[in-house]
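Starting off, we have a lone chain in the form predicted alone, written out as structure tokens.
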Amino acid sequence: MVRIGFEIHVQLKTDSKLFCSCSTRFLDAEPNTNVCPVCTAQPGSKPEGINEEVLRKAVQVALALNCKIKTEPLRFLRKHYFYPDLPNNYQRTSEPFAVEGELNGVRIREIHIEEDPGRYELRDGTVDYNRAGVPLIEIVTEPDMHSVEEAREFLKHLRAVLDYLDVILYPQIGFRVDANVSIEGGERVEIKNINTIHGVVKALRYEISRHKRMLQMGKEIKRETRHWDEVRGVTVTLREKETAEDYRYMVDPDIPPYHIDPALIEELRAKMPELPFQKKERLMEQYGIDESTAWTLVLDKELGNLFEALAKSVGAKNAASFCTNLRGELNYRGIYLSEVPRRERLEKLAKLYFSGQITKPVYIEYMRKILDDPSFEPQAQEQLSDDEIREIARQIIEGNAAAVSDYKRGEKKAINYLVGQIVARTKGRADPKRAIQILREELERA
């Protein structure tokens, strides 16, 4: 049997960083610009205290996963290890703050608050501390998960509860996950910094049938850590998987305790905005749609959104009917629609479309060009009248003798070779559904 879990860090949307006041933002700024004598670790100097903000944040996420909150004092502790990113040598991370959650089947064991390193690049030597204290929760699942499909869903489930909540520093980065899985016979073995939702989908069935060869020929399945490596598509081993006793955990004397207050607990839980699953509920019980499409439409939260704002002026079941076409069209890409800027084009698009001024073909062109090309801008087309299609659907019997001789026999399906040739030859202005129809009456008369 295999079994999953997961360690998932996520980055907090914060203005400035955990201990100190500096800004976050470290992908917008040139190397090691944001940064102070706290974050980059300079002698004599002590973190500022923790961010308020942080903690308001933290909370939200675990009350969103239903989890029980601690309200003993919260202490910080000192995680040992030694990197270039790590200025200090040791990670600051905090006890437990919340445990005993739950998510889509799956329960999470704990949440902690931590501190981000810096970003080390091993091609060229060089780091970067702009990241170095920014927040982090790590959030840390059971081994609840038994198939790669369980594990993909569960992190769909996740990133939307993190989206609707709005605390993802930079949400095209998303969250970096820790796989560990393990399958009976073997030891678990962990699989460290997966960037993606579908890197972790690879890494996962890598993995799984690493294992399983490795049992069929009786070779032994040891504990450790491996690095995911995205363009070879493999696994390869980092170290041997450490223990608690590795890192050398310590109480950070630097930092008071601190208290949760339950009035912040109750405030936050009062001022919850709508979850996936409760617009899940919603939108079926409002617009009568049924679950699956729900799921489709709310686990990416912009797209629910466009969905709304559809169904109020292309009605509910075109509004879904065009959301899941473009949920095809984002899963190819492998990208939400938050990424896809001017994303008013799409609603035009679905007008111009379920009003009739663009043909079917031509509006998945679009959709894919509005996807792809920023600069795109869709166009109503004009259409051909029924006496253009006629004359060239004409044409094309004159020129597909066989075709024609195939439907005669009663090969039904030559008709769509033939309307496919209308299509082409007309670049879309012919409306598919009256392409057939005029065909037909024309084949009858050939």
Partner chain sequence: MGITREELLHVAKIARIELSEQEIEELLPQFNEILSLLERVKSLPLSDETTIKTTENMDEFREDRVAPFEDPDAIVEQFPRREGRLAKVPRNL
Second form
Amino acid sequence: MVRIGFEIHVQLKTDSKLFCSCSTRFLDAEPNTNVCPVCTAQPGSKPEGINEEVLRKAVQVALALNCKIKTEPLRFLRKHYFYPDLPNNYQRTSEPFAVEGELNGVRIREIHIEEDPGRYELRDGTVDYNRAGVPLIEIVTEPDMHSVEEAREFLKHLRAVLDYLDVILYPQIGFRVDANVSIEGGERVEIKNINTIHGVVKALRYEISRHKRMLQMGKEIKRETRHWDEVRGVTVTLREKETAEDYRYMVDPDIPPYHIDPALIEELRAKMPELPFQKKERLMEQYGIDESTAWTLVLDKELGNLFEALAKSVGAKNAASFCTNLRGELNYRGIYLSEVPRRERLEKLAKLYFSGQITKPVYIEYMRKILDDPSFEPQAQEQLSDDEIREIARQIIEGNAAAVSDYKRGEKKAINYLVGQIVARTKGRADPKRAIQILREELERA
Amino acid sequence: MGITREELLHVAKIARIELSEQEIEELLPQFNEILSLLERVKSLPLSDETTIKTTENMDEFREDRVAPFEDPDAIVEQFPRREGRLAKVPRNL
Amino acid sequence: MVETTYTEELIHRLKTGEISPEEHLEEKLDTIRSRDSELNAFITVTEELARKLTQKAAEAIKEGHGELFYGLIWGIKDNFALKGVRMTCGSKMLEHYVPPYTATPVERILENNGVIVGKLNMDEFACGSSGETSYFGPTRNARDPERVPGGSSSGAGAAVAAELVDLALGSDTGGSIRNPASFNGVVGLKPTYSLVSRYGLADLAMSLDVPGPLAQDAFGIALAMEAIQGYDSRDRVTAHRRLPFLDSLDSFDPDRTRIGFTEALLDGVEPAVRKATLHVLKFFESKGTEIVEVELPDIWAAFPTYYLVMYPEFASAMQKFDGLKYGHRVDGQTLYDTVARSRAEGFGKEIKRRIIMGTYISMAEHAGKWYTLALKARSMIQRSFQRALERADFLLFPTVPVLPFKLGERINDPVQMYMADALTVPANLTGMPAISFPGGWKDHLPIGVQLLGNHFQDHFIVSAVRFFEKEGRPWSE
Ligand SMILES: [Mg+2]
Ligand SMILES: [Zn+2]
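Since we've got the form predicted alone here, give me the form predicted together with its partner chain too.
Expanding to the full complex; the earlier chain stays at the top.
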């Protein structure tokens, strides 16, 4: 039996860092500009007190994951290890503030708050401290997932919850995952720091088949920590259990303990936004769509929003079919809808298609272009001139004597057939109203 | 009780301090002397209480507001080795 | 009966223009030039900065708001950050380190027209009781250059005593203000933990460290505390409190005071120290103060407990020095080598000893045994001092069990050296305020007597010292 568990690190969306007033926006900043004595561990500096917003966001996540929130005083510990990205050479990490949660049938063991290290480029040997001190929460699950598919489903659900709460600092970064995996007859192996859900899936597949091969060959699977090499698509040994670090945990004497106020918990519970599960239920009820489609729509927050907007303009059924197609294209690219720039283009596309201004093949082609080319703008197909339509109308009249004589006999419906022929021949580039008008004129003459 | 040379070297490794042969020779007996002194605390009639109250400030939070540090360059200037604005440290291959 | 004391007199002269801050500074710079080559109390003299600050103080005095310091000359222990001026902590590790920011107590001194004339010598990273472990050479005792000045605020004690500065900012983790105050014959206050911000003070042991002043007299201490005390959002353990140091300075009432005393605190103390202590006790008794016998059965445990608490906190605090971001750097082949060699070369003997001790005690397999033990012992000691202070307003006992000893006499015996802290560490373990002041003299060597009060009664013990200064006389032999 396969057992999979996760430790998930989420950078929280706050303006300032966990223990100092530097900006958290490390991505687009010049190196070492969002730094101060505190987050670079200058001698004599002290943590400035816990950022209140970090706690609010952390508690929101805990509530959304159905955790019990602790009310006894919460302390920060120092976890000691030497590494160039860790200015103090210890990481400040809170005791678990939430325990015993559940999401998608997977038990959440605990959640705690900690500070992100800076960025150490191993190969260049350079350090940027802009990220040092950015607030993180670490969500630890029980090893309750028994297949790669279950693991992927869980991560997708978790990601959706975090998106609905709007707590992720950089959605394009998402979260970092440490995965632990074991199979019957082997020890537990931890794979550190995988950056995407897609990467987790690949790493787990690789690791599980490695374990199976090892057992088949009669080899022992040792307890160890491995690293996922995205480029080569393999996991490699980072360290074995024997050489595990001794973190020498110690309560940080510079950070006064704090209680999570039950009033704060109640306030946040009351303000809790609609979560994916609730939205799924609502969409099924309100729009009459099936459960599996509803899940597809809600697991990508922006996709769900797009669906509801489109349902108003093109109807629920069309909106659902459009969004299902879109989901397929997004999956292919391994991205969330929120990562697509100028998403209003998609609404425009849906309207063009469902009002018959573009054909199905064009619609699919345009959808791909929107996802791949931020400058692409969907347009109704270029319309033929009256003369061009007239020319085609004449050809159609010539080639469909039977329909023409039906029309002349007074069977006015026959014209629909002829218009259909024109539309088909012009691949939708003839405005149907103009086509009828011109066709009538030509039929009178014929 | 007391610690061995191997234990001392192990601790020094965790503490990231390279010790010379002379330092090891000197430290070993001192280390054990200090430890036996600290041992005496065990003879105290201790209760289980470990609460040391060093501050009156429970539950004080900081507002989430950015106040950029006025002189990040002064921090960069202290890097012993530099590459542009980055701290240059050994590589880890 | 003394009418006015040194600092009081000086403030009066500066305030009334009898002496200008400029003249006063030049006088101090002259003294520094003539005496510091022998004492080695300074690591860095900031002459240019001092001149600038003096001008500012002079202008402020002219405009009628020169308070609190009116251009009084300060020396700052070299473990406090002052932006743009190197901060060495007495270590090779930080020989060339220039902090990018200023410590809160230092900032408050500047805001109050104090003039900073330099950074003072100290035991390396404040680890020492003799002033001998500085990378920049030992400081010498202001009363006898053959002898140690006490530590770790060695430069602070010597500089105040030799009148190189009017006031000094020190830090006290296990006696580092009171010990040199005692050995140099000046006054030094270790405030209640959390009364003064530690922001910008390089850590020794975070749950014990507290900044505090050294001065010629209680008035200087009160003045300094008025400036540096109080809440600081950058050090979250600081209390939301200010104590009335100046307002209550002359309000000590011997008739309404009880002093706690026990023979246990004189155990193993040198005869002269014992005599001086009893002399001060009798003085208060003669003024009508009630002497109460208190019990501190486990006082002997304070000293080992202190080391059990301090070592792991120190090892943790010292992790940050790796030669990568600042400080001494030795480039090795690997990351590990670079860090381990930078630390091996950058740190002195005592620092390495303490880091390795602290690392050992806090390792997973020992932490349960040692660190938990330390915390239990610490709470027990806190409780017994609290009980004693339910019966008395403050306790009176010696600051250091011995007289200032000769340089080099104890430096190679860490346990003997640590013993010097036996009577100062209780105040740090309990967080209570304690003040050392000259209670006697044996020939030319000063003897410090210590008053230990209840939490946030700092102003009260300062007023008691003031009372002794005005009404009493140190013992002498
Ligand atoms: Mg973690
Ligand atoms: Zn910062």
